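As structure tokens, one chain now follows by itself in the form predicted on its own.
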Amino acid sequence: MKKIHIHDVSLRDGSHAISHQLSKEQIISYCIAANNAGIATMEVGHGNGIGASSIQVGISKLTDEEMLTIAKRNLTTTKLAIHVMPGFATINKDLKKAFDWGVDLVRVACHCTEADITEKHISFARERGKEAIGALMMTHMASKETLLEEALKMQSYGAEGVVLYDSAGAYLPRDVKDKINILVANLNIPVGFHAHNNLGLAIANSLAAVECGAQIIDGAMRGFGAGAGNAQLEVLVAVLQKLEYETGISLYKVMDAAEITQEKIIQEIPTINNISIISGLSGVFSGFAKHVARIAKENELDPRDIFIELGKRKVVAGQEDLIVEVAIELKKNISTTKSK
């Protein structure tokens, strides 16, 4: 039976979906919940990562600090992993401090064609004993071949795995059959999959990446996540088991995990709406979501349209500030033709 690791990003990528308000109770009976049913390792931290609260992309209710030490203390066999973004997280400020607090895991994450970004803190990580994956983001916006030199850049500085994120929701099945292919034929290290729901297809495209060799999987408990939502991780296990793979994590003690999600994390269950539809077939971050929504709002303007445009500009994370430049231009556009 071969087993496929499933990558628990709920804590992290779920932030996203509850502008990181995360609170020391809720990180504490998740961590139990998920540790009970055998969720191998778990992402926690702000959205975008150790080191990235601000003004700029969210505050964080609590400090890096408090929720990575909380939640190692409450996880007896669950490893503790953080997402990393080289220019949020640096080693000396981020890295190294999260090892003391006790991490066990770095998702080592960039843009999907700046993997030269990932080196220093891959390697520092390996130095330290660290278990060490490389991301590449936003890979809907790059060939297949342009992702394998990149992985192979990962996997060079040390990475253990190599992930590919459809950050946006873009994919569609064949687009995960022809990217995760050529990685599984040319890497000697494993290759994962991290869906987003923008399309309704998280949980096809995250098989057809497991159908493809693909080891590691992400998923999120309901789909707790940014704009639609991440693959539903009860229903990945769930799947899964029913097509005979093995990912050590108990299917009743899973969905227990996900009713408490529900009841003491999530505000909304993350669902399939006009602005994540949009935001996937323009290929924009899905965390733009709630960004996009307020600056619409304030500016009398549809979502829709600002979303459109940013995927014609190929706006990535981190570029959260073109979202009101976008939206005073189309509010501009619209003026000089009413005057006409």
Contents of the next structure:
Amino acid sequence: MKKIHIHDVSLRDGSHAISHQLSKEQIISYCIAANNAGIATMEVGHGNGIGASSIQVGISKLTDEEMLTIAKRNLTTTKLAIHVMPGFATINKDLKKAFDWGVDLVRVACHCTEADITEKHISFARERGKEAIGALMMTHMASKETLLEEALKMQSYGAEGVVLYDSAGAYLPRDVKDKINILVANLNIPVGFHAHNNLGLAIANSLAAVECGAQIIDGAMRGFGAGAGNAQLEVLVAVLQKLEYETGISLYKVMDAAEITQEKIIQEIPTINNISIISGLSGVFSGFAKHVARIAKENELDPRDIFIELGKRKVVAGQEDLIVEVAIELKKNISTTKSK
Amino acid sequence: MLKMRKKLKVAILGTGNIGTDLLIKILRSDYLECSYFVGRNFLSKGMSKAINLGVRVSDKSIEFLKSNPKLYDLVFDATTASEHIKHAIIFKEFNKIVIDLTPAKVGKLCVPSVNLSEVIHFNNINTITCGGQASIPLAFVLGKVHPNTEYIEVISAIASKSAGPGTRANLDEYVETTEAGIIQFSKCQKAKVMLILNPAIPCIDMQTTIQATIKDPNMDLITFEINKMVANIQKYVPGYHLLVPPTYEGGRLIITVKVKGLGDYLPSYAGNLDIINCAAIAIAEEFSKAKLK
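With the form predicted on its own in hand, show me what the form predicted in complex with its partner chain looks like.
Now the full complex is given, and it begins with the chain already shown.
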């Protein structure tokens, strides 16, 4: 049976959905359940990764140290992972400490054309004897040739895998096939896929990736992630089981873990609302949804208009400050149209 | 009667984006003269540009400047932070003024609109970072108007194409040096800095947002002082302008500036390149005015 590594992003991508307000009790219950279900690797932290708690992208309820040490204490077999974005987190301020707190694996993430900024962080993790995986985000914005070039760079820095993120939930299965195929054919390390469900395709896209040879698939319990959520982890386990792939995860126990997540952590089960559809179509990072909703309300604007405008400007994660600017401009345009 | 001014002889070390853009700015300056453009490779883009412009060049890097100390009075170091740490010792030995454009922060930190007159008493001046040049003057104003400012956060987005290999290798140093600059100039004890490289095509202009936690901000005074500061910066960075004026939203103060470059070496989206170089030129011209009176 072919093996697929399911990587759990619930307590990292899901942080976006609850404005980074994970509590100590929630982390404890989740870690116990995930560990028990046989999850091999799981991320914990702020939605934008370690060192990202800020006014710009949201202040976490707990510090990175609190989140990671609590998680580590409650995991035995599951490896503790973090998401790291150079430009947000530095080796000295964040990465060194994370390893001291017991982090086993790092996803070093960057926008899909910027792989060279991950070199120092990837090599540092490897020097410390930790696992390092390269994460290319917003990959709908680049061609497959560019993605291959960038993935090869990460491989040369020592990455032990490269994962393509569909951060905006903008992929169709044919895009997945196109891009995963070329990576699988040319890299010596495992390839992965990280889906978002804006267009209702998270599971279908993950399957398309697996069929093209992807070995790492990201998922979240009940889909708990930014915007419309990620590929629903317990569904992935079920579907992969049906297709006779080995995940090492117990279906019943992962369903139990999903139940616990729903009861104790998730405020609102991710659904595909109008905003998620528009965000997927316009290719804007799902993590913008909450900020856009709030700013649209304050300015009496249609959040869909803000998303479309953001899409035109090709914004990337971390540019949340542009939302206010776009809102002010849209408002100005509306008032000039009215006064005419 | 108009008399030709004597110009200060300067050398540029590092022929990447920063060094080459500096060169073009120096060629326009009434106070500076580029005596040598120094790098490692005659085939680099910057070097070819310099040769085409008729500037004297060397590919012997720091060794050339060590062997020819009489050829220059001031040097711009546009290499990398780790290189500058080694260079700083050499320039000190030769008693040369050095303007360090890397985030090595060996020397005195300078933001011309805030402390230009102080720095000419130092031999090694650091221009902090592009994001630092854009945000520190604003942070300085906030700290002055509200000494009780609790927290300052700065996020800059720059076009991928404007970040050369040096900038990319120095991301961690960029973050840590800019944070140190914000804290030093604003006297606010807590600061966080982030940098985003935006791959979007067409390239985005450099944009910097500063957000601060301040209890009961005096918005009128802040706005007045910020406008004054922006006008001051515009004297040496013409493309600097306020995009979102001081706005109090959701318990935070937010100010956004955009920096359009002069389009000297890289196109105008590379405001990041422009602002740090405009600052470096302003500092070097101040030295020229002081030394060649």
